[in-house]
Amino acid sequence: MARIVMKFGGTSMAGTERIRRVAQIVKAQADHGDEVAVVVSAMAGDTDRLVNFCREANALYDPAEYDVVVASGEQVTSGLLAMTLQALGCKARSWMGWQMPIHTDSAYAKARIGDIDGEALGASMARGEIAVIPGFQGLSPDNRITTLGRGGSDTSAVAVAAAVKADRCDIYTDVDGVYTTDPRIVARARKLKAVTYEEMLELASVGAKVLQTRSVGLALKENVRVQVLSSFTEEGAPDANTIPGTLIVSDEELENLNVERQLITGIAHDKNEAKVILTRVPDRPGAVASIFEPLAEANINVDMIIQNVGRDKGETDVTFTCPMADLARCTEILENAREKIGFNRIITDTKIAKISVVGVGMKSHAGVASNMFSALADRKINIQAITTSEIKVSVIIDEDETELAVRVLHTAYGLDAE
């Protein structure tokens, strides 16, 4: 017997018939002598419409008001799905972030996870009963419904499952696992057996749609064994136990897994960052901090920061990126900072993609990223902004030039299909 946590996705989740399907799924799962919870999201297209909601009531909405209204979606699912699971004849009940409680912090609408107290919760799957829990909500410690952002129903099934001591994580998802490259744009893309958390981590961070980038820094931090695989399946399909999809795990667990090692293990891509440049910004001690403390405080994340130094007259051009749905929040707080900043004036770009190359070998093979800037420019590619870390090597390109970028180092790289 294991003790399994399963999260569904919206598209999973997008009416009566799949919710029927992932019921079918869990039963399936629990019949095998599992002790399961299930962690849900909203139906697909569901947050988005009441977001819409939000903007209609108020532009300036109250986040901690628009937490309450976007949490919803995911309590209808899970209350749908535990009725579906008890028509199965199974036992199930639903669980609120606050019943178990999931305690956040309280950043509205980018709350994060304190801890759960899980002893509830594992007490009654042990009873053998289908615990059904709402992702992407919590509690503050004003004992107000957070929300922990998009995708986070992906972290807070990693929490529950670090919270009950669960053998493994399954992620359910439209796709079959990790693959090297989105399969929609490289149809030779193959799909990965298993990949370390650190490079799942760099991969969702730099664009891979997977996983949240969140969850799998606490998978990773928890030590919580993760799969990834479809809630698509024909039926008679083989149960998660047969692993199907994509493992991730510790470095350590895959080399016992026996999997065959690359150098790169895959390529993702972005285009929903935008570019902010800052002109003749004085080049004094403080200046780069007045920027980007500002931004810290609004919880904006920014990657990717360029200075360049113009000695002659003492003033430097600062060039970061962001999530283009901050950008409008980053310009009116850097606008109100104008005078301590001291910049002149803000250009800001959205047609821009990041690439970026992913992989553990980096760390013992030097020619990973001059092999990459000579693929781009064969195919005359610019390459506006680079960054690196100890196993990636982002980039910052026009957006036309994205799918033919993804597919050109796909191919440099040597990981197309046979």
Contents of the next structure:
Number of protein chains: 2
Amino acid sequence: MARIVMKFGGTSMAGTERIRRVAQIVKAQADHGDEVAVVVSAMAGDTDRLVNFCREANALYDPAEYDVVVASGEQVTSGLLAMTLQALGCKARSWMGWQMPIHTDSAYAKARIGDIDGEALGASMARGEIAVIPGFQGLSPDNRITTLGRGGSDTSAVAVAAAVKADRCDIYTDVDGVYTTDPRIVARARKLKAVTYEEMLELASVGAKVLQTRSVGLALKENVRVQVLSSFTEEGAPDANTIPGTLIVSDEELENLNVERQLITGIAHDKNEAKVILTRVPDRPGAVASIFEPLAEANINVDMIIQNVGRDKGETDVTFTCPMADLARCTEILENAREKIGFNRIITDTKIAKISVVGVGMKSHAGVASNMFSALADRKINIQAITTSEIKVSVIIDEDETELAVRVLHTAYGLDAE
Amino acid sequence: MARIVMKFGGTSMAGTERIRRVAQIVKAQADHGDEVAVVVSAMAGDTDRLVNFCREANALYDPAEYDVVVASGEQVTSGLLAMTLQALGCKARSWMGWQMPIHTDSAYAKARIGDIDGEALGASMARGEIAVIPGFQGLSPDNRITTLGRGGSDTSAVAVAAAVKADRCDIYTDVDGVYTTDPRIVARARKLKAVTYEEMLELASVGAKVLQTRSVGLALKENVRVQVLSSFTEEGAPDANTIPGTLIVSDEELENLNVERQLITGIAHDKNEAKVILTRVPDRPGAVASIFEPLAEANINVDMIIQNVGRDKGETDVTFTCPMADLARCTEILENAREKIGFNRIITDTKIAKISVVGVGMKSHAGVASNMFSALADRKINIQAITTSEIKVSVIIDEDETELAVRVLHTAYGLDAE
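Now the other one: the form predicted in complex with another copy of the chain, given that the block above is the form predicted on its own.
Everything in the complex follows now, all chains and molecules, and the chain you saw is the first one.
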């Protein structure tokens, strides 16, 4: 017997027919003798419908009232799944975010989960009741409904798993696991049996959109074993020891799992970054700070930063990347600070891609970065910028060369399936 | 300054455009300096959509989960109205049923309101915040969502008005008040300035579907002044002393209002009753009880009962009426009890109508019933059954004669507008 938290997304919950399929998967898990909680998203499209109502009602809507409106989508699917499970003969009941409660902070529309009181929930599960929990929602210190931001249901599932000390949190999605790279680009991409939290964070934050980044961070912090697997296979529910998807676990557990390790775990790509160049910035103390302080205040996430010596002495060019969605805001802020910073021109480029090689193995192996540069150079792919972390090397290249670069690196690091 | 609870139904809340119109009416009320709470229904059609989901999910759905699903409709409109009021510059916030809370019993899907803690709500209103409250929903002793049954939002509004000691509860609807009779039948029907709770109960329960009967009963019990008025007029919001609709008040207050009183307040008709005749029932003690006990147990609301002496001595025919919707269940129950009751045949008739004259004035005036009978007899309308209360006389007639009977009585009691 194990205690399992299962999470199903909006595509799986889109309509009563699909909810019945979900209920069958959940029932199969419970029929193994496992204690089960299920976290659900709203029906696909429903949250968009509700968000549009809010925008029509008030372009500058109060996020607290927005949360009242949009949290209703998950309320509906949780009630429907509970009654569908009952129709299949299971004991089941729904638990709203305010009922457990799932405590969050007061940052309405983008709240962060704090404590979850898992006691009543755990007792209910121990009595053999399947707990059905709306994802994405919680309760503020002011006793009002909060939501966690789009995609927050993954985070809800991990938080619930931590609260009830679940043996595993299974995230059912429309892919059957985490791959060495995007299978639409590399046909010989392989499904990974397991990755570490840190690898998953790097893979997720650079474009492998299987799991919400925040949920992986929470799993790391709370040490929750997460599995990504498909809700559309016909295999039926796994027992606690079968892992049909990809496990996301700690470094130590990965060692114990006895899976074959590669130096590099995966290759990620991300076309959603833009490059910004400020030319002829005065080369004096505080100049660079005057660029990035206002951007940080505006919550714009600057990634890579490069400082080149300019043509004239006493001046440099400063290059950095930021999310494409923030580019307009970013240039507006810089224009407003033109006098203070003292640059000449702003040059922007959205036709770039970030390619990353990720793997905990590189902690103990030198040469990963230089292998990457030479593999790309062999195919005449020009590198515009480089950034590295303990388990990742990323480069910026021309967007048109994205697929070529991913394939070259996938082969170079020996990741191609046989 | 007055404290006003306003209630808007599903037609008024159907879409963000209409919600904006509602917000304007509410703002006008607040701009008079009144403290305002608003109770809202779900968007027209939304509750039906959610009920259908439940039926698809589980034909024998758990009413507690049904309540989780269907209560979401009012949650959406209350959040949207709050943010729309904010867009108009008003201070406003939503209060879910579980937040105040509105305590109910545990009869999920048909809960009855118990206590409402009006303290936090009243304090918020006193600070100048418009409180927006989803109708139809409450909180069970088990800390779960309940709903009050279809049309329950009127009852929510009256209950909230009682809890915050409101000066008046304004029910905005698609008619502009209570009329002496259905204006679609009698063009010269007059809008009433005021009726008593008891009259409204009789008018509502016999087919004048302006207000949910239960809400009027609660208003009577809690002595809440209710006004019915239209949300579709262009007159703008009334101040506390202007009564554009119909007031529903106590007998004593009606005296003080100094409105012109008629002997008869209104004529109601109801085509939703069916007549049942059991022939040749043994005329012995306990025989009639054996008919009505099983019907009462099945919650079938029997209205008029008549016992005729049959052709043979020692036998009688028993006639009664019940709601058309319960007729099939009613005959099934009687067939199952045939041996115990000992009747000969069941004859049913759905082509009947109940016509009622209602008025507190008849308490102190004899002759109302005989005037009714002779007015109908003059037009050769045959009376099949009669029932009376302190303030009402009802007769059963052939359904085809409904309109004629209503017009004849409306004129006979001097109710026609000049």
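Residue numbers count along the first chain shown, from 1. Only the largest set of C-alpha atoms that superpose within 1.5 Å between the two forms is called the rigid core. Owing to the predicted nature of the structure, the values given are computational and were not obtained by experimental measurement.
Large Cα shift (2 Å or above) at residue 168 between the two forms, core-fitted: Where the cores coincide, residue 168 shows only a C-alpha shift between the two forms that is less than 2 Å.
Large Cα move at residue 56 between the two forms, threshold 2 Å, rigid core: Where the cores coincide, residue 56 shows only a C-alpha shift between the two forms that is less than 2 Å.
C-alpha of residue 31 moved at least 2 Å between the two forms on rigid core: Comparing forms between the two forms, the residue 31 CA shifts below 2 Å.
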